[in-house]
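Only one chain is given next, in structure tokens, and it is the form predicted on its own.
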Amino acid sequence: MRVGIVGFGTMGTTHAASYQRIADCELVAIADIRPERRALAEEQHDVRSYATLRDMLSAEALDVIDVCVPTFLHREHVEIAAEAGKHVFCEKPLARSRAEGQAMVDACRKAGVILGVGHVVRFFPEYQRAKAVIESGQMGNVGTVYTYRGGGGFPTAWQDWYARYEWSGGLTLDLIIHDFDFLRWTLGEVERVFAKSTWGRENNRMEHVLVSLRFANGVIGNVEGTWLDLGTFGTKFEFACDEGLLTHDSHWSSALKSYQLQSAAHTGKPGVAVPESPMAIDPYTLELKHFIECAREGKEPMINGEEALRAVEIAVAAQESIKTGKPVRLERG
């Protein structure tokens, strides 16, 4: 599988070094409209460089793009590569809306290409044994859920689009959506979106938010998401259970802690903060190679555009909700 990058930032870097470690897959060229972007991967990575995303699909023949553009250009650049009939890989969040998000996804179905996301967290081994631990039954119901990301001081990337609520949707889409996927995934649909954050306030660049969310099923999750934590970038959850507390907190040494009651039997520093993992084969790898062997199978990945695009309704409401002040109901079609 040949693979083409478009976006030559810290996720850009990111997937540059995964490709080179999958089997059977080849980075052939990276496309950036950032002369020092384009020199820098052709150094690195000894790959062919081009401006743009047209310039790449007309002078190389690929089997795969990879877009990690910022947000506001995913839908553009996944459609280019879509008409062109490549299987597309898209950085999170699928688009900075729920229209823009399903045209991908429509664009995709339509050509016949497989569309994935990158959702990498599920791919993150203590996020992967949550899941199973709740699904098996064994901590009993969950009741309630809490999820914290952030710290590492605010991003910085491409001129500054980071702090354009307008490109990115701030930290509420680009953040924790992370956390809403997970929580989707292990515990069902959304059925209701309350939050509150410091954005549209004074220093965007300090923004924390506070989102809960009530699951079809009756638990009820908190989700907090941060760039005010200076310290290290971090993540931590804690599924409060009939029969204990299962959590997780990135500070720790060991990734997974059970407490259960007796009677229960990731050239300089990045952009943005790219958590790190102790696993032989890093997560960021892991997803990258699971989506070439679905592109090469013609199987749908584990975060398709389906999928991502259920993360980003969360997202959207809980955006709303902000500026609103009031609940959001997710209507599912």
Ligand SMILES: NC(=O)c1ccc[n+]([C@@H]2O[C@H](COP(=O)([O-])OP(=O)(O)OC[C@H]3O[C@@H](n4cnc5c(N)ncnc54)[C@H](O)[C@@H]3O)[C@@H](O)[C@H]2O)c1
Given for the second form:
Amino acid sequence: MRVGIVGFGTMGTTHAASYQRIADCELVAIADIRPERRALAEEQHDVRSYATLRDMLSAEALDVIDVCVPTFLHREHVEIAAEAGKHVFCEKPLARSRAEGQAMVDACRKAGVILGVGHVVRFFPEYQRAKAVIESGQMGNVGTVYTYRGGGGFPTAWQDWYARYEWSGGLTLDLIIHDFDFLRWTLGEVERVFAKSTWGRENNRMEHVLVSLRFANGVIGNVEGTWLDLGTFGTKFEFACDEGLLTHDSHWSSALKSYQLQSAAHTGKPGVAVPESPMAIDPYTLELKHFIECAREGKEPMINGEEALRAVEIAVAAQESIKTGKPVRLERG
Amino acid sequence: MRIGIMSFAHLHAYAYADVLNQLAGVEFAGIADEDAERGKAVASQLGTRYFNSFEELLKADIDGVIITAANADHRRLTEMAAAAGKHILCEKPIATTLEDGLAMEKVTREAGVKFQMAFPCRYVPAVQRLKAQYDDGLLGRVVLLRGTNHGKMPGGFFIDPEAAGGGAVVDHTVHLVDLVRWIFQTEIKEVYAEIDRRFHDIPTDDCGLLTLELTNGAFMTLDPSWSRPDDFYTWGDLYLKVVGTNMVTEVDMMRQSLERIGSQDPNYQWEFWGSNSDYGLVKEFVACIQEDRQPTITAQDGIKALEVALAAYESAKTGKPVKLDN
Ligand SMILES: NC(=O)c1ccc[n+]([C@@H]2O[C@H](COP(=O)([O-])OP(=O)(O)OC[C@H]3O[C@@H](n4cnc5c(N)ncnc54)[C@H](O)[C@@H]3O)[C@@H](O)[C@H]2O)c1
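The structure above corresponds to the form predicted on its own; please give the structure of the form predicted together with the ligand next.
Whole complex next, starting from this chain.
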């Protein structure tokens, strides 16, 4: 499979590294409007580079387009790729609204191409294991669930696009959509959402969100996300079940911790800890490997456009609740 | 100074009795209990006198009482103690209805007896450090909070809807609401709640999630669930995260523990070595009587905390956020 990436920023760089580890898959080209990113891509990988997706499509014979541009540009790029008859992998969140996402799903269906979406948390081993344990019934029924994600500070990116709510959808759409997708995957549909955010009350760059979820099966959920800089990024969850507790805390479970001795450099600042939990194959490579297999064999990927749209719906309901101060019922549920 | 205990229906009575036995100049003068068998057994176990009725205990030469009866009995016992001129330390929640709470406030005020609510979490040193951080301006303006007060299902009167006035939500909401009101000098102006029974086959709710708006402009979620398994490694948790404009602070009271790993079930337990907050609470009650001053944790504090728990039940029933007047 011949792959082209559009958007060689943070995620484009991550995906490019992953394609090197996938058999029978070749990263052929990248497209990015910034010349310095194109130069970097050519330096790091054996690829040709272009300014736009259209330029890349007209010059290269490709099977797959991997869309890693900022969220507000997802629709445009997915539709261009689909019209060109290419299978599309799109970073999460699929879209900023239900209508936008539905249009993308329709475009790919009409063109007969496979659409996969980057809800990579489903490929994180601790989350996969949690789902397996819950589904095994060993813990009985889930009563309440809590998830946490964040602490790594506000994301830096091209044109500071994360800071523009209309472009990124804020933390609710960008960050904790990972947990919405994971929880829905594990516990089923969400019926009701009530949410509070600092967005609209405080500086957007410090957004912190608390969400109350009610699932169709009765589970009460509490989802927390933050863009505050708490030293290091972290994730947590707790499934409280009628026959036990299942918990995760990434800071506790990191198998490797390195401490930058800034004191040695006489900066006077405290050292910075960098926790890691390395795996034989990282989750990004696993998600792309799965997608490439599906594209090659014409199979539906685990997280197709419709699946990703369900997570967008939960995030959009949370945004609406934040704005109106009212609980929001999901139409489907 | 002589103090008696009215009813051992609430398990905290044992902890308070321990403190009475530790405090210098204080005599644990006796107990009365609506369950005579339990009362007699406890009295002989703790080396104190058993009185055959609440009336007899109140006729004795005592200065004050600790009321640890079922929530619905708090009003009746408070009225009896006030009529007998005894000072009162009352277990939380203050009552099962606002009407009862208000009546208790009135009767103790008119009788001129001291009335203190048992909110021992105010005496957790980590909580006091958090309050100092806020008072000293280190936290800055408070933006949001997240609290949990998880526990095991306690059984007894706690799961009798009449006697307890609810389940986990009325039992566990009040501690964190009181802390937030006390530390940040704020009130709760809106309550939304999801409430259910999902863990145990009991007549009351056992879990929930409250979402609160505070008058200081912050918001909060509060999880009061009885969601810890029966053989959980400690009784539960008291956790509060505060995001301020200058600082983020997390209080996790039970972390002051050793991890104890054995070879028999339960093979993993926490051995708590933190300070005993009940000691501070009961000591303050005794000091208020000795120094003839008003307790800092008032009936009004009890009423305000109860109001939030009752609003949570209303919200869960109607599916809408409930506004509170302040
Ligand atoms: N799955 C994850 O864990 C994860 C993590 C971070 C970001 N994301 C998602 O990935 C997407 C990209 O985020 P990012 O952090 O990599 O952003 P980024 O700003 O780092 O990268 C975006 C890149 O797109 C380029 N670009 C912008 N417009 C373009 C155009 N019209 N044509 C070609 N290139 C263009 C920019 O020059 C930039 O290099 C977002 O949707 C984001 O939500 C996912």
